[in-house]
Every structure is written in C-alpha cells, then in structure tokens.
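Take a look at this one chain, the form predicted on its own, written out in structure tokens.
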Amino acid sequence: MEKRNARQTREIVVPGDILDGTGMKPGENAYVLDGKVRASVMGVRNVFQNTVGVIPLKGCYMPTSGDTVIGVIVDIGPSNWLVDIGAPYPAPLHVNEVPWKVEFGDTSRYLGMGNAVLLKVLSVDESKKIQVTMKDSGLRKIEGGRLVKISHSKVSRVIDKSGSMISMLKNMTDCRITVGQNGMIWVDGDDENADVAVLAIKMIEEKAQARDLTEKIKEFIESKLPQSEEYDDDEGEE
C-alpha cells in the first residue's frame, strides 16, 4: 500500500490517509503522526522533492504570511483602500504600505474602484485581520491586461514544478503572466495569444489531475497558435 501510495502522486485522499511511510517530510495539509505523514484535508496527493502535501479540493483561499496575492479595490477610506482577495474577511491596504506619499483623504488619486494590484500578505493574526503591502519588489498597480480567476488550490499545477508549465505558457503565448496565490491570475499579450494563454489556465485548472498534463497544455497551444510549435522544452524548465 504504501509502495502505491509513494507511485501515484495524484491520487485522491481524505483526511488520516497515510501519504508516506518512508520518511519523506509532511508539506502543505500533512501532518505527522506514528512516525507516518498523513492528510489533514481531503484532496489530491502532492509530491515535490522530498515532501508530500495534499492540494485541497475545495475551499476559500486562506492568506498565509508571505502570500503574493492578486486584489481588486473594492471600497476606499481616508486612510486605506479594502482589497477583495478571494478570502472570507477584507484584505486593509493602509496608505503607509503603498510606495507613494499619499494625504490624508486623497486615497482616490492612486487607486480607485475597481483597480487590479498586486500586493504581499505581511500577517495574518488569530483573529484573521490581515495586513497587506505593495511596498516591495515587483509589487504594483496592474493596468492593462486581463484577469482570469482560478481555484487557489489549482494555482500549483499552474506553476508546476520548478516553475515549468508557467515558464512554457508566457513561452508560447509571448504573454506576460503574474500568479496570484489566492487563484488570481493576470495576463497581457496580443488579444489572440492571451485568448489563448487564459484558455490553456482554464484547461489546466479543468485537467489539474491528470496525467501528461503539460505535454496536453503544449498540444492544445500548439494547435491554437502554430508559430507556437518553435517552443524547445528545454525553456520551460528553470
């Protein structure tokens, strides 16, 4: 059984499931317990490297200190802006974390309703009051482009092992494409490759459990964008 379980790295477990008997060390969902990793959620057996998690099935995105999220501005204050990021409480952006000098009570200047960012969860505190930045490298008010929502439990096989199916989507679809943990997901190219790019999101969060995933994803690019098929495999690995 356990030799199975070691094999199949996307098979389905509930809660108490053993993961691993070998040692290998519990990662997101998994718990230690007899000397065993177990599941703690029900979802979908992950291995990467020499870890094994569970990726849940279902469920809102819960923010985790270090978390690059995706938010929209859904209300502003004198002082701060509220960030809708997919989470079951409100997301304060207060004008002390943005990287501009901002008066009091001219909030609106900046950002307004509706405006896309991308920010960083600074804490998240026992009673799920959230503190959010932009105040870092690469954070910033995101203009142009689309957004396309996913599942956030979806939003690994995005990414994929070292970073391969995202490194091999922005590279056949000449697209710049930012993922959000929280499942929001941005992306600015020609109209026809980012048609392209947010299709192949939907079919990977569609097929997350399926098998030769990334060679599907590559085939279906392909057969949408064929001055795609130059894409060397080689590129999408980092």
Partner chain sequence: MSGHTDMVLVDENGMRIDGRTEEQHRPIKIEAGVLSNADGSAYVEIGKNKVLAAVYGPRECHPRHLQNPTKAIVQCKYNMQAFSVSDRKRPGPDRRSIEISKIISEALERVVLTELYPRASIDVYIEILQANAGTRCAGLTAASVALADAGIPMRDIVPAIAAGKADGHVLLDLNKEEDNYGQADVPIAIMPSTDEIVLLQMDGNMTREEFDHAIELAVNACHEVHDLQVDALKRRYSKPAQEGSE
The other form holds:
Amino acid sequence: MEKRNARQTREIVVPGDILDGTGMKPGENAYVLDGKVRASVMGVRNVFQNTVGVIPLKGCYMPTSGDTVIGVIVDIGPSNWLVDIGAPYPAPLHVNEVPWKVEFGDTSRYLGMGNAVLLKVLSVDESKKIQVTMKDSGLRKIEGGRLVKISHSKVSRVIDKSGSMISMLKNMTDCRITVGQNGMIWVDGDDENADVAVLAIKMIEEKAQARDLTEKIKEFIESKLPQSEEYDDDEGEE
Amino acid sequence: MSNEIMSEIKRDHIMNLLADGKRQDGRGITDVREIKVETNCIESADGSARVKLGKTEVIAGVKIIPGTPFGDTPNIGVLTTGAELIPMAHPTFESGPPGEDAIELARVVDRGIRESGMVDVEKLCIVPGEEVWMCFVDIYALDYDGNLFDAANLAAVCALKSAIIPAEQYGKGENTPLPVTCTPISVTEVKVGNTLIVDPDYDEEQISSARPTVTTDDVGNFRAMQKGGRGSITLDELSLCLDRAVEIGAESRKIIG
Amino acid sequence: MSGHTDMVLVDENGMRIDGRTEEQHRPIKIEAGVLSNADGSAYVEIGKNKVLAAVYGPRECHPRHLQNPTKAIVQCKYNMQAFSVSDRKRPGPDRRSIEISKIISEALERVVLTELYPRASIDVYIEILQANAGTRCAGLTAASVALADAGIPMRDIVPAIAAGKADGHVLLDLNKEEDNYGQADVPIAIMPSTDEIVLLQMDGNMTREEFDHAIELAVNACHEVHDLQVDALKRRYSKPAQEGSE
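Same protein, the form predicted together with the partner chain this time rather than the form predicted on its own?
The next block holds the full complex; its first chain is the one shown before.
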C-alpha cells in the first residue's frame, strides 16, 4: 500500500507562474503560452503522469453533475425553489425533483426559506445553468445539527485518502457528518462532541497544507474528548 | 443592516447556545470582542484611526478646514460626521450614495460626539462671525461582522482624539491639538429571543429583533441613545442596557486610553 | 501637469526631492489576504499611497442587464476616501474615479478567464486610504493580488506603475510634487509573461524618445512590482505551513 505521492514538495504557484517548459501537457488550472505551461490559479503545483496543473487553494465552487451538495433555500417560486449551494448562481430545484407530490403554488409547505437540503447536481449546461435533484437515496431536507462552511477546495482534505480522515472524525466524535462537495458540512451529535467536530473540521481547512494532518487532528480531538473506547482505524464506513 | 438568508440550522444553533448563556465564538452575554486601535494611520488626514472590533473593521479620518460659520452660531465651529457602508466590507453592501443604514449609523455616532460636547466647538472660532474651523469626520466600514455602531463610534472618537488643527497650513497660527473634553463611548446590544447580548456579531444581528445603543460620557451620564431594529424592549430591559452601557463603556474607555 | 513651481524637482546630479534617482520607484509594501469577508483582498503601499483592494465573486451579476451569457464581467469600483487627499474629497464617484474604474476593469478583464463563469460578475473594490500620486497604479496592483488571493482563474498577475517627466528628466513613479509640477505622466500596466500593455494613459508633453524611455523604465519596474506581488501571495501560504510544522 506504500504508494509514493507523485508530487515531491508542496510548491505554491500563482497565476502566470511557469509550471513546465520541457513539453509536459497542461492539466487542470493551467494553460500553454509559447510552449510553456503556466498556472492560471493560485495553488499547489501538481504533476500527474505527463501533465502538470494546479490544485487551487481557494476559489468559488463550480458544480459538476453528480456532486452531492448541501444548500440553503433562498427563494421560493410556485413550482420551484432557489437553492444557494455556494456557486456563483443559485440552483433551481424543481417540484418534479423532490420526493413529494407538490401542487402548483404549494411549494412553501414542503421547504421554507432557510431550510437546509442535501441534494445532488443533476446537470450543468454550457452556460453553467444548474439543475439539482432531491430524488436519490439519502437526499433530504436536513434538520438539527450544525452546518459548517469551508472552502470547497479543502473538501478532499476533510475526506482524505479513501475517507480516512472523515471516518476518523466520525468515530472519534461519535457524530453524524455529511460532507457536501461544495464545502458545506453537516455535523450532528451530542453538543460537546459536535463542538469538537466543528473545530476539527475548521482546523483541517486552516492547516490543509500541514504534514501529518491526520495525526494532528487525532491529537486535537483526543485532547478535547478523552476517548472511552479504543479508536478503530479500519472502520471504513462512509 | 443587510439581508441574507440564514440557514434555519444556524439560527437554531445560536438560539440554543443563548438559552445556556453561550455564544458561537465562546463569549459570554456581556463580553465585548477584542478592540484594536491604530491611530494616525493616515497622514493626509488631520486625525485618523483604524479600529478592529473582533472581525469588524472600521476606518475614520478627520479633516479640519477653515470655513464660514452658520448664521445662528457665528462663533462656533462646525462638526459633521458621515459614514459609508462600502461594498468592500460585506457582500450585501452596495455602492452608491449612503442609504438609510449608513445615515442612521453616522447620525448615532454624531449624536454621541456632539451631545457629549467631546469637541469644544467654541474653541474652533477663528474670526467671530466670519471664519471657524470645520471638522469633518468620515467613517468607512472595511469589514463587517456586526456592531458597526460601536466600531464606528470608537474609530471616530479615537480619530478626533488624535486630531491636530492644521493652522499653519492655512496661515492661521500654530498647529494645536483639536480641543477634546471627554470620551463618549457607545454600547450596542441586540435582543435575540428574550436575551440582550452585548457587541453582537453579524449572525446575531441577523436574528435579532431590537438593537439598543446607549452612549455615555466619562462620568457615566447618558449622552445619546437609539433603539434600532423592528423589535421592542421592555423598561426592565432598557434599565439593564443603561447599567451595562455605563459599566462596559468605562472598560472600553480604559482600553482606548 | 499644469502647475508651475520654482522648486527644483531633479538636481544637477539627477537626484529627486525624495532622494531617489530617475530610475527608482518609491518603497513598495504588499500584503495579501487582509480582510475577512471579501473572497480575496490586498493592501498596497507605494510611497505615501495607501490602498486596499477587495474582490467578491464570481457571483450573480447585478444589475441583471449587464450579464453576459458567455462570460463573466469584471466590475471595478475605485473610490477615494474623503480624508485621502489634502483637501477633503466629497464622498461619492466623480468623473475621474468613474474613468479610472472603467480602465482598471478593462485591464483586469484581459487577464481573468472570464469565459469560465458565464453570466457572473467579479467585483473589485479599490479604496484609496491615502493618496500621493500614482493611486490608479497602486490600486490596480492591489486589485490583481486580491483577484489571485480570491482564487480567480487568470492568465497573469498585473503590475502597474507610472513613468513621467519633470524638469525635463524622464522619471519613474512620479511623486506628488513631480506629478503636480512635472511635464508628463504615463501610468501603465502589463502582463508580465508577454509584456503586453493592459493599461495605458498619458498626459503632458513628451518627445518620441522621451516616451520610449519612459515606457522602458515603467515596463522594467512593472517586473519588480510583479515580483513583490508574487512574494506577497506566496508569503500568505508559507505562514500556515510553518505553524503546521510546530
């Protein structure tokens, strides 16, 4: 299982920086100018096989179809709701895409302003028009618990390799945690534990660049919540 | 002060915490966030201060120029306070001329300064009936995380305390410090449910009903008040606000020196 | 450019009143990520200029009629604070600040990958806290750092600086006196990867030779400004890493 990471050091690059001049292909967030690959966002230089690109450090969430996201209802129409999913544009949720039979004009009985919802991105078209659905297993209105907002670019860090970070968080804090690809995270559990889980998530966001982050987060949670049972590393539930 | 849809979950969480006397950032009900003041940060101003109240940040600058007095007060200097909620400070602030929120903010700060007699405007006369010093205080919100009222008050007061009358520049004698007599401090609270909390942050303001501001002077007398927000407060609650304004005002006065 | 003074702006040794040579810019300080609400922000000091820039977006474009179905628009608002100049400036936009906002928006649109965000707006706010000649260059310099700090995809980080002429000498980065009593001012901004010009203005009186020299000075200095911009952005992320290794 000792798969060495392709990226050597975490080299921070900014837009315009030359990523490669030896003939590699541009990966994500990179472009070619005069035969040289350059960065188009600030982030970490990332080499994958013959391509070089940038993993962004910040930036706005752009939905991709299939993403699971958490959003908040910000407007209600007679046959749809507008959901803020942290993208540049609100996402319309049509009455045909919810698990209930909703009469025309009766939308607010089912979902009100400020309600949080777990959705899936159905499609994103050429002009970035988004469609979302609540018709899939697990998708629902979310009630209780806490919502934490982090940068969507740090979501992969919260989940980490095959979910190791997130399952550790869940196990150690005994919380239910749902991570939206858009950086919205829902945490539910006993008050004190949820507090610690929220702090730990914020810490992951802040220290995403740090080495041995999993170990540091583990220590942090242990210092806050003395673990009664032995923490089991292999429980890979999602 | 602005309209953004807050998730019900966040609202419930804040309410639940308050029920136990707790707040999102760990403060108690009457705790003021950390106050940081940097004065004389703008050389082009005659007095200036940049104030941070937690994550809320405000800059105030004072410009003092000779001008004509008002007809009914020929020997008295002029003091005006303006405020702008520039779009830099928050995603819901829009550019354009000051709206009602900015004007209310400026007027509440202005009242505290004016009614406390902080600036001795009678000493701002240059030639009776003809020329007086006109003192402009301009306040800009740079980062908005609630309680612009107290942040703006602190910035304006600190800027005035650091101000110098630029008499030499206009050939009116020697430069002298602006005559300042006291330090008016405002204390703003918001009512969330039935709890009054001091120095609200953005989220707390969003779910609040009433927003009382009470400004006191150095001896603890009241100099200005404003009840903002659509809610109401009881007489007992008002009495609590007054007590807190005196106590917390004195603390803040010590911090800014 | 119109004023007249008996003041010697450049002495016989080519020294300027603030002790600089003809080819030196004023001290420059750049900091990225200075505000908490904005998606990206920067603070820039060039000599006595003090400038804040903040970026919000990409977000829904308001007013709606400005939306472009194929790309984002960059909307810059340049504003001088009332106390930023020696005479108090009346709050609100005037013709000068509207023009500056427009040319800065256009300069930034050249580098931002606007086609990634159809119908959206990328809003850039520049606040001049203290002005001392060269605020549009300081503002644009700050704005590009704020854009990069916001994670906005862009081809390049744009630096800007002015060159000009005073006492018959071509000078880099005019100060207040040189701007008031000099003979020409040429603010420019470039894309450092190609040296293409994205902002250019000129007023005054210059020969072709003087102008070429001014452009050469300014382009060279832009690369120095660019190094400082890059350094400010990278510094922002080297700090947490150090903390992380505590």
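Every value quoted in this text rests on a predicted model; they were computed, and no experiment measured them. Numbering follows the first chain given and starts at 1. For clarity, a rigid core is taken as the largest C-alpha set superposing within 1.5 Å between two forms.
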Core-superposed comparison between these two forms, residue 27 Cα displacement 2 Å or beyond: yes
